[in-house]
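There is one chain below, alone, in structure tokens, taken in the form predicted on its own.
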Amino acid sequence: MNEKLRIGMIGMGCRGREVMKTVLGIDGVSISFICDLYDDRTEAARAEIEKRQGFSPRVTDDWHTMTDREELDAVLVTCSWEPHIEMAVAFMEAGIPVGVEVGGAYSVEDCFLLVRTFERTKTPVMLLENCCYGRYELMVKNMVDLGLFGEIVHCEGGYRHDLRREITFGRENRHYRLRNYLARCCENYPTHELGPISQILHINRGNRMVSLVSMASKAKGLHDYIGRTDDADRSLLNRDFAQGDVVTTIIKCANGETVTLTLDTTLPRAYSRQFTVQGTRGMYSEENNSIYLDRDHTEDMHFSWKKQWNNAEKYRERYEHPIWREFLADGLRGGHGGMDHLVYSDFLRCVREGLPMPIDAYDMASLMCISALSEQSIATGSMPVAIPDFTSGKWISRT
């Protein structure tokens, strides 16, 4: 492997271009290789990439160009959702280590594709989800782990974003959102909330999801929005949106924990996660960015809790995940508050040291096929839907 480390990127969109940003502010890398579409994306990319690091990366349309292993250590999905499982098998295919960036699969059957041909190839391959690498998040799986939560009862996590202008405006910005709204009806986007919940109840390492139930409320934000902002597209108010405004979807752990996910994105709200963590000791709200422990709070606080809002910020000092003191120590840096660069800097260090994934191919397939899951669960009148074991029964002795 050359001194410095060869990086494809396909996607040059708005989440390509940020990526791409904090892949060349990361030591010992470079960008050698971009793929997109369209040509205005490209050339913005390659100019910006030749800026920063001196040479121009090669410049393609066609991402089965890629493929050659003399070329590329390592490539990054970062396009539409569509076929980012494609890719990954075509990449692992040609012994190219990739790193994919989050959404949800459109079948199970992809998600076996996947596992099956990591398994055969044992070429890496990693689920890009920045938001396990949240602060918030592993501090409070630090607390979790060192047992000042109990045992872990019930997770909770959203993706709650209005995004109403990103979907609407879709095809002036040549977005995938607005085709999948107008297709598809599920938990789209599940791995930002179920990321960061999979790590604490250590899925797939002692522990796997078992089932889902999963109901989407009436479409009605889009075509408000659409009818009452003047620049919208008012052909799509002829159109009918499959996307339920909000989705629900309850998940059953083999230990017996439940999950709430909530897909809330075409109304208008307030960005949130609702990284939510309930023990038999205490809990975790990001809502109101709270914690309560038995060890520190009485029974003469629970209506009066408002006051005790933003209370997480005094065990930062404590409890801060081993991570991000470093992190912190070194200067903060990279998109999303540092957990863009964070999770590259894992993909690329294991990329390097020959090291196993953080979040492989097995958590990869179990995250995003909550999307497919929750599509059939919702056009089947919200039925149970049984998840499968992508490990094979491997998830009882895992580490």
Second form
2 protein chains.
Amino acid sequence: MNEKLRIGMIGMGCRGREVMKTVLGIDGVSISFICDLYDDRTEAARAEIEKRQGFSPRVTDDWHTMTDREELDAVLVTCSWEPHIEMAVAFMEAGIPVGVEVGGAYSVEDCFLLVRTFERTKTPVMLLENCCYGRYELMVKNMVDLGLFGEIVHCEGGYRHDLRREITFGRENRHYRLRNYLARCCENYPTHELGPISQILHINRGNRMVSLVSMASKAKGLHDYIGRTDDADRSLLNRDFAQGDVVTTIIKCANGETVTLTLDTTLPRAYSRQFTVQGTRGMYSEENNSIYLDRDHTEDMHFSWKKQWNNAEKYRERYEHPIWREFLADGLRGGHGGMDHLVYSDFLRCVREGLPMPIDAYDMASLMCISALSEQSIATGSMPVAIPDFTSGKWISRT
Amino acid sequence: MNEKLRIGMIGMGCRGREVMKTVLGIDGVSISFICDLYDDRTEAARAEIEKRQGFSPRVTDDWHTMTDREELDAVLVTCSWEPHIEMAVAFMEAGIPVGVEVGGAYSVEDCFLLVRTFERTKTPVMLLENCCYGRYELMVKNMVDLGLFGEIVHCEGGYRHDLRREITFGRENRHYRLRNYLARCCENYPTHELGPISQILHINRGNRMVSLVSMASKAKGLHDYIGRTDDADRSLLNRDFAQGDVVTTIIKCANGETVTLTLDTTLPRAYSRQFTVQGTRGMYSEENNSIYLDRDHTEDMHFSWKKQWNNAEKYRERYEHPIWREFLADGLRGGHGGMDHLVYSDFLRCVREGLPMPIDAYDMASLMCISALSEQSIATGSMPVAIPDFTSGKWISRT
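Output the form predicted in complex with another copy of the chain next; the form predicted on its own has already been displayed.
Time for the whole complex; same chain goes first.
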């Protein structure tokens, strides 16, 4: 294939516009079809795409018109969370490779539908989890792969991001987060932290997640914020938010590891994905960007936590992941500090070369199902919930 | 009472010797009776006490001989975990005020026995949780009490302390931790973090803990360590450790707050109690000693986590807790950076003045029961477990 890949995009809101810019910065790609429910979004995107690539994409407000495989080489789903799986299934049925932005599933059955459709159609599908390409996530994975942390026993991660303004903004609020926070209580955004952790724990490749429990705190952050914030939508003070401010989830894996996830998006804080990896010989903690290795351990570090803060940088020259070494040499580009460029390039490379997707249908199902299962656990008083084996046993020997 | 308080001590091992030194530094106190199963311990302690206070304490290896209230004004229990409640009950029955070092309970029934005995005998009893007197714990409590964090929604804490050497040490190992790690799997040491959090959440004084779930990782840290450590007991390689390396517990409170606890004592790491308090207007995190307040928030702090590291020190002059202000003015003394002096002084002051204990029988029961309940939850596949109301409803109006 020497011709440019013709890309369709669904969802030209905040995330869609960001992805559009990243994709326009990747060689061998054109955006030939875009979709959004709002005309102002499609027009703004269309104009920018035309300016950047020299011709205008087709425009629609009905994504069902985009399923002609003669017209599109791949579709990117960058819209609200709810239809992600429905769209992925439809494009797989149409034979068009599909990349899907992150979000959680609303039911386990949807996740099985995703997997069964992939198995039947063989159409490539990928969860576009940019954090699997994060710089420190990959450095830590590199160190884990080299055995520096010993056997991995426990990981932690979080989506700890103050979204109060985004959720409650007072002028026209089209954000899908608002309706989700009003209606649902669950770990609604597990994949940023769980994606990289899954790769470190070889989930669906010799390991799998077997059960979880979730618990939610009360929901107080948004009302308190709205009541004292001028540009927040005061009418929301008459509504109850279903989503607890902090949702904690603990996952058990087949090989005995535990993983804790924390969703923490409606209280004041600085951003953190709380990425933590602990093994029998070493650990990493994002909270103070530190690495602790038995090999390099000194007694004074044992009780002098602060001496370790930011010491991960001392390991960077030696253990930077090859993907990032190359990326930095080529020149950092794309959104979210470069992660977006890496994940979209990788998806498009696999589409072009017909390679298996690095975050495939099985991974997508097992990552996305956490939202639906955490909702079940919370709804039943933190009962433990079994996590399905979406691979039907193939995880035992998959590599 | 102008005379010195006559103190008995049970358990003259590592912690007992440390407590002995702290107590000998408190005015108006003499140690008049000591007990340990091992002669070498009692003799070493006896000699040091004689040197410091000018006369020798009585010595026994049978703590039951210490229950004469004419002879002792208070007893301190600083021995292994298992008999803590049995001893507390016996001394309450004997009418001798008793302070008990930290540890978890082995059954909920033991916790009820403790409470019922206190209610019947009215003999003062206190859990000697030094971390309730920790400097940053108290500063944060002070800020919470002043309303700076808004309504508290979520707290986290941990006992994250690499104890591999202590547990597996190869020469004669008398440490109760070894047998407990071989036999039990639970949140075996919850009170260092949960004590201060309970005070912030007003547990047993308008709030209570209502349920929990716990999950344990596999147990890999100790074997890996023993296999490559010269002075570890290699015979332990033939034994299975029941205690998972990391145990995560999530607690729900009556007023809707969640609390997560992490026990993490058999993997390489630097020490942390992971003290974290999140409210609708601000938060504190021990992991990087930072405070984030809506009031002081600037946009660049939102995504520049590192800019916040250690900024809690900027709040210290204004918000240092009065207890610590006075303590520092008087001169820091006693073990564990001064916390030991504060907790033992407070216990002995309340004994002398006949005041209610600051960490009383109800607090002791609700803190200690977490170990027994987490064991139940883990044993049943992380089932949610109800936490008893040890106050029989008095928590609703207690202050």
